[in-house]
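The chain that follows stands alone, in the form predicted alone, written as structure tokens.
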Amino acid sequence: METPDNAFGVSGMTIMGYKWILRTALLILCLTASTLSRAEFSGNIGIEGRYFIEDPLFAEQSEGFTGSISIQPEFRHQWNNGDNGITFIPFARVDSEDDERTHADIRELYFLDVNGDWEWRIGINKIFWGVLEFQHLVDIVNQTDTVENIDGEDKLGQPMLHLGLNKDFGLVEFFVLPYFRERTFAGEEGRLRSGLVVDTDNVTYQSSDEENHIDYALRWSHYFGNFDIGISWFDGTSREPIFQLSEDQSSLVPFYQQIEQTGLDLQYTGEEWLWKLEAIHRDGLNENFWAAGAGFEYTFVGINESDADLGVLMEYQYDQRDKNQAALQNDLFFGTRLAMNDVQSTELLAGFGYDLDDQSRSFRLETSRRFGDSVKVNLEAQYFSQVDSENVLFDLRQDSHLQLEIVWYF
């Protein structure tokens, strides 16, 4: 059987993107190819499975179920007593309908070199920033993974050189960026999907350096008492494409443009209380918007006089876009999480989601639970109910989907 052009991702990265992750993993190895046999290894293997519960929406869609294999190894290495370490973590899956969701990435592949109250960190990484539940408005560095879930919490490591600063006032980081990410998109066989396939092989920049501008971020954290507060700021390619109609207006062409966003997230600690907030102010050649997030999660501890707990979550999302361009412009989020604290690390997480200008709706169920020392069941549903025409997620009205992954840990 061929293996098709884009199998593994090679159609979003180009050989340029692919010269710098060699010349970093070659740098890497030379600095700590001394100490490679102490290096300790991990990893994980899964199988996944999709149960679509309608028919889909689109004629070239698949039907019903649709499988995948997974791998993820792990490898890390420290010495110098911590001070100098060296991560590398590779992701590869293989789908059985979605050519585009058949893909690669190196997730981690960086060295690490700690000096007192600075430490900076050179290769590939994956960097997190937010306090909120369902979306995370300040989170800005990677590039999200879309064929490997649509909730944004999968990303795509990205090149980078990380220097950061830990002092009495705080934790100051900087970041370069060197090489932009391009986001993943389903395929033409694949479901969540917009009606028109998005050509990832046609796209466009507002820089004329296109995937090579060097892109800056710089953040600020720190507590105060029970407050935890971030500071970020973004000068660079955004990671949301903006979609043009290809000339004969048969595919979605992303264009890619120059943005500074401003970050702040916060969030108060207090007993059994939460309350968390993030927003954002994006200013592109398209776009001048802010943007905000808001919650709480109340815990009750011990229920029924049990080791298990649990929360109560509520949100509000607000956009200044129209909802044709943001999911979550004026949304509102009601969820509740259970944690088990048993040996088998048993969690469930359920989330409702209500557009409060259309009335649509969504419903999402996360749970896992651990079997012996190495196995791990993961099961997730998600349900879309009364999208309205005017809705970011109307061509997924039909998607509603059960997800079963069984992972082995190694």
Second form
Amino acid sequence: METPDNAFGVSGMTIMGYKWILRTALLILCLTASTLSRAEFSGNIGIEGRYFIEDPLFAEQSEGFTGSISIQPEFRHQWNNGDNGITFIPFARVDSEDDERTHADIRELYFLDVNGDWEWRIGINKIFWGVLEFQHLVDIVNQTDTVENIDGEDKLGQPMLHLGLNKDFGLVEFFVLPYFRERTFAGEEGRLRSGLVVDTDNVTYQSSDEENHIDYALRWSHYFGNFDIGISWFDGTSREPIFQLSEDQSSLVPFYQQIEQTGLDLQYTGEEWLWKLEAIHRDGLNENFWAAGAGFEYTFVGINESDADLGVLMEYQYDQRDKNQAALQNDLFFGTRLAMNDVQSTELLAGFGYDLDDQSRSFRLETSRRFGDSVKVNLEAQYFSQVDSENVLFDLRQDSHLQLEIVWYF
Amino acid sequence: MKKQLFATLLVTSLFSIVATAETDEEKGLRIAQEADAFDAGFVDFTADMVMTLKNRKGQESIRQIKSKTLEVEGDGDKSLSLFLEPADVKGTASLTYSHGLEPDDQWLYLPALKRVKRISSKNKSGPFMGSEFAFEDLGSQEVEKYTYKFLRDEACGEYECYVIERFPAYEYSGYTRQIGWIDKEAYRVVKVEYYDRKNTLLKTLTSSGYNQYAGKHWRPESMEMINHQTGKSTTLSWENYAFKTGLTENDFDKNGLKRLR
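Next up, the form predicted in complex with its partner chain, please; the one we just looked at was the form predicted alone.
Everything in the complex follows now, all chains and molecules, and the chain you saw is the first one.
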């Protein structure tokens, strides 16, 4: 759970029409043709309803209730004792109001080969880096699927060649990222967007190779006793766009610059305490800045002689950029996590965000519980209680909402 | 660990020649050490586990887990669990390096986010996946994790048993003590009674259907845990035991969590 790293913006990549992806898909599907029949099949189907409490701020936006359905089938096959494997996970959502939120993606489609200390994967995959809960600073390989959820935890599948070497000195990974995925943004009818809609059909790039620019990334990760550490480096197209006004001033045009980013993530794990740090330095066309987030999580085990655990979290985010460029430039987060540890895995996570510069406040609640063996119900509430006119979240100030999702797993 | 044990056993047996009088505490410890030595040298094993959770009304809920364990000389074992059921946690996996009295190292893999998370290992007394088994009931059972006291000899079903009391020596246990019935022939744990922090009988574990694997190692087919205070129970059925499967340290690496399925 976290607040948006950039709640505005849009990018049009919806249905996979891209040659690179199609070619890789075909290659891997051909590879699996003989084994697909033996593949393990699972996945989920979700029905989601959102209710926006206040009237929309902008004329075209939908009001009140919006509904949507999503499907994510998952095919997996392993052989050679798990040293080889194929994974295929497509995803699609249909939304009752927002055409941009109606979208499909290949989350994963890759081939895995493990050879002793070496492993490599080719295809579309999702990579997670980092340790914090409210914002994921160092996590840069995959683009954020913002229309899915403003918490920034949904990602678009990224085409890549991923090579890893696992030795006594830790894990060293090398990534070649041959195709860029544009960020998704809510459309005209959608809530949770900027006043001017982001025009994802008119994306601009610093590189003349545009979305075909080849990006590279390198990461070393290891653990020493109670410390887990990762150091990463990225060179390529920024996942975070800069917005420019369109010529007729009626929309925002995303501009994706070339950047070099170095990242550090560190966690100390004690018996009750987790201490976390993430820091990045980014060097781009007109920007050169650093940002960091640090915090802790303390867990009370078995509160009141019960089975439940209660966690208390606090994280602070700093970004050297101005507050109209970075949402979390001087922000404090408080959170609490309750795990009932019951048969239904009932959980609750509540978070409160506070901007120390302009006193903007937002509140978020996430709860989930299993019903029967295969149904999970997730309830989320997002409340923007006070948003300063200069805060990046200002256009979302009337988008407080409740979200109920019923997911069937198969 | 083997060498140490051998030395301890040698010393203990030499000692018993010199001084025949052995206290109940010494006898309890000796039996625990013998049981540990008896099962040593399994190298690695894999097994599939089905948990059936039953509440007081008899409603059932199923958990399915694939587990892998690697014997580590001079330290606690390493273990991997891959969750297959319930469906919403399918693909979730945990990796534990146990360290006897020291806190364990533990990582959790969350497949939806593809995130490997280092987690605190303080929660020993909490329920494992909502079941009647606590984390400490399923963790690696190293000799030094308890202090012991021999109580008596007693018949236990088809076997002749030692009855031994043991007291957790590690922090954050949910128990004051446990009483175990261990058979004299092959150190099979037939029954364990668990006493809560108030020293009241909380649970009874009964293991049955013991089979011998790799010509040496005894493992039960079924373990039933009954909670006397809540009336709930959990039955753990083990299938597909395989020993010395050729697993290596590489299979028990935090990076490996991402490719279990």
